[in-house]
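A single chain, nothing else alongside it, follows as structure tokens in the form predicted alone.
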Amino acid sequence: MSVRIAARSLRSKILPMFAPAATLHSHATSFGFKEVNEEDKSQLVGNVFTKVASNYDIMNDLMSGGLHRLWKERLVSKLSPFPGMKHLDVAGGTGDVAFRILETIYSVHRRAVDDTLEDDLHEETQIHVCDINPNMLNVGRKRAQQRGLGDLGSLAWIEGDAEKLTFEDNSMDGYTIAFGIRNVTHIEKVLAEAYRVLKKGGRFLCLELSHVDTPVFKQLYDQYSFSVIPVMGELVAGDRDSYQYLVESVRRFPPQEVFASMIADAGFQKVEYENLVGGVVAIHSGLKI
């Protein structure tokens, strides 16, 4: 259930309760558990998904038992995307988001029924995706071409930082980050760099493993995250020690509700989340009015 979150309520309450784990939840200096020099991070961020690449599909149906898939629908569901809009999907590499979105754009229910029209509309659709590794996007690319989509000029490839976009103000209708802000340097960067690039009226949607809350399914949450994901990652990719990132990176991500409110410090209104799967992932969600 979504859960309507008031930011200034939020801001005075709930921080606080946080401000003794300042550290834990960091991204400044963290890299999972280990501390880091803050300029260190995004090249060992890099390594990781520069190692994962090849195998990040087959990795995330594996570990999520293909339920990666659902959650990115519902994501893309809540964007309500529409033909001509101007979308950015950042940390959004290997295409995932991206050919969900121009999908629905150009589904049955939603194609123009003029052959002309249709060809204006993808003209005028602009779906930009964006990432700071080249591997993930080289994936995104060869999998556009495989479904007939790499001619396409309503889908660019763009390397780029999620904390210092080289988008125009004001340009974007919709901006979407999935599985990618808990392992950016610093949150608040990527925050303000997507209000900044959002039109008014626009949205802000983020997917991302969360927190679950019920002591048991905790217990067995954390049990399935530390004990099989990296060694699965050792037996399906040759790489424990990414996937052993993976699951720690996720325990230092803020929990919904202060990262809800990071969302509203941004300068988001009307900032929601719901809880996928007892928090195992979580959609946040913002405007920008």
Contents of the next structure:
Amino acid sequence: MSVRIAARSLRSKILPMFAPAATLHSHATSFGFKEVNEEDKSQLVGNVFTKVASNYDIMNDLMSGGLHRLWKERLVSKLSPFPGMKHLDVAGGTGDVAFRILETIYSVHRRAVDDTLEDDLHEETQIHVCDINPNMLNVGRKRAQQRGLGDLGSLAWIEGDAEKLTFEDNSMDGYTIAFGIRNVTHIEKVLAEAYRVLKKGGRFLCLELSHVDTPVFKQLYDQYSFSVIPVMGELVAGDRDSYQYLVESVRRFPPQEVFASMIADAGFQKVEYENLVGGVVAIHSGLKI
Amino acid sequence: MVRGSSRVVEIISKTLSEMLVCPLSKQPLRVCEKSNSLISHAIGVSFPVVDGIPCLVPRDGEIIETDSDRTTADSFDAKTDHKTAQE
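Okay, that is the form predicted alone; can I get the form predicted in complex with its partner chain now?
Full assembly next; the chain just shown is listed first.
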């Protein structure tokens, strides 16, 4: 374990010399496999999510065979939510991660001995869901109602930009971004903002589709991505292009090690990642110390 | 389950409004109940609250015109002003 960490910290000293500027620029000007102007990327991505919002959750289930639920559960368990925490879920649109965090906190509470201190702490719990797309937030709010979380003061919905967050420095115990960082224009700005809003001791967690290297599995995964997913998008959502963008944007996103070095560059310590399903998704984490 | 929904969703909670800051200047925001918006005095911009959701994406902001401020600066659109504020 320590050898791997040492190797990673050595690599993180070397990689920045070769990767970041070129990687960041290419990410800012790519929309899937297409080249676009930096100023336009945000609008193009916005259009995609406005279109997919109403089918977002069904499509996630279909594309991942329901696995995305397990991945989000893993993300939330790594967060170790606690009553009274202030949390920010960025690009959290339809609420999946936020709901799981709240439900985890409440289930811990129910098992605990009756304690007035606990009740006071619960009043303090604040989960903020921030998304740049109002359609996604509206879907999220409706789902919260359906799940019985709608009237809770603990859940707040904010329309905001991950690159220009609307929270004070050192205000959050936790920060999550699930399947969102791939879509931003400037990854480094998002990471810098994440670092800024987290308190000392706060944890950064990112769940994102990532890179598969294992020989045979990689071919199968590529086949599935490029042949099956856009067709599913066409059949279920009537929108092939958005899902084509989705699979292309996964390939364009930096691989696990490069992304880990970007997180370290933003100031985070103890940067690690865990591959799930052979690298189809990865959970990157870091601490603000 | 949803009681008095139209009135409730117009107001954002006090706790939330105290936590939010201007996305550009990171200074505190003032709640303006009359116009249902959040005002950033640091840069003179107001952000709308739509259906109970504060819209704090920089491009959502609108420059506030004050009576004593009729200079050419007012004719700049929100986007330009945000770029300057960022620098």
